[in-house]
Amino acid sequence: MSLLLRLCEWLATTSGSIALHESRYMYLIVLSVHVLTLCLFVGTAAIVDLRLMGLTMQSVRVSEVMTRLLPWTAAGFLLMIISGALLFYAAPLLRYQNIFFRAKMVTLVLAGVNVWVFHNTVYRRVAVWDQDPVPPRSARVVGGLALVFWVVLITLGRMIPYQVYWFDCNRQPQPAIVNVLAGCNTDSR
């Protein structure tokens, strides 16, 4: 059994991931919290990203755009991961054996890794295009690799629930694959 595996087990059984997860209404304000959120940071990174590509506000410098819009983009991702972190700890094996929930993490650290390569590469240029309408290919790019993100990850979200009808750890036996892509422990079956 693999020690991520344990961590999660040993969080289901603590007070506060039990607390959370049988409240009538907490659960579900932290779950509200969390898609308001998604929408601020969402919302406000598409714009950032389709000035990036060239398709808005082509009259507005990007540097103003990002100047203007990425508190905003900050402040809703920071409080996206604190009530995703809580929707986490209120299931925590239910989360991590659950497929869509992986892919929405490997999706999330390559939606990462995309801001991260564009502030440390293209963005450091930004004084040479910063008045143009369309900007450089490489900063299109990333825009558009930030919209199939961002995309890709609300769909991930949104499966989350419905694993149970697709991909039961519980129910065995399933193909070895979706074993392996769930974490399920089939070990002690």
Given for the second form:
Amino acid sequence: MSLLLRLCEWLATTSGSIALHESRYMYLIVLSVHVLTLCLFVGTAAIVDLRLMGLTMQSVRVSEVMTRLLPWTAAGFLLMIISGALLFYAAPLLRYQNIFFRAKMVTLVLAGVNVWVFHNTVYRRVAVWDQDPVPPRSARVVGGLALVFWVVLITLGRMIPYQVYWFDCNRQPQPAIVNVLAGCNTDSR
Amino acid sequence: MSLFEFCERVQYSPLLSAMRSSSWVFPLIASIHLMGLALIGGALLVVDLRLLGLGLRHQPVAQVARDAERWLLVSLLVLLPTGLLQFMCFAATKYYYLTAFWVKMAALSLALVFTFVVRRKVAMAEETRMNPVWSKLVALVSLSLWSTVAITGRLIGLP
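For comparison with the form predicted on its own, kindly provide the form predicted in complex with its partner chain.
Okay, now the whole complex, with that chain kicking things off.
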């Protein structure tokens, strides 16, 4: 059994996790905060991405759009991470063995890499193209990729609770590929 | 035909029955609805923040409002059809009885009228002639109305 799986199993036995899992309102409140924060986090990020693609606020400098809006995006991200971590904590094992959750975490890392690469390459030379109504191709690609990542993240997040209908570890037999991807523990059966 | 009969007819029409028989369709439509939620959040927030003197505060309000309006319309084009489909899927067995849904529809109507009539007029007006207190009030009303739409929308999805 993997270390992560054991960690999740242990997390699930902590009193905080059980309390959140069995709470009447708290879990739903955290879930609602997580969903509604989309407006702040992805909403402001999308405006920045659209500016990078030259699709909005063409007369405003790119650096201006970024410095004014990204603090709001960052605040949204913080709320997302906190509420998301609590949603994980409420059902660690169920999330860990959820294909959509796993894919979402991978996508989140890829989205982060996209942002990191942008800030360390294309954005370093922003002074050259700051005023361009339509930024250079590299910036447009980063903006477009980011939008694709948000779309994928939202879809995968929405699919997480539907796992039980399709590829639940507790509903065997499942195709081998599903068991591998979801990290189902099939030895003990 | 009563409202309930209408909801029944919609929900049990062949197209909607076919849609319900697939377990993928509903969550996919809901996902697209959430993408619209994110986008409308951005398009509304940039203008409301600007009216409050936050965010893109060095740009003229009218320009921010004009730039954002296009994406506000795009988000509505995403939200309204996907919202309508979700309503149609369970019109008679869920939405008809749900207070949150009817409150959302009322708040949505108010929010749309307020945004495209009042807020638009204030945002596009000559800034120097606009009392900043009015701008802030308009932003707060807009944020409250749309928050009501979002929160009641979230309540519809709760168990």
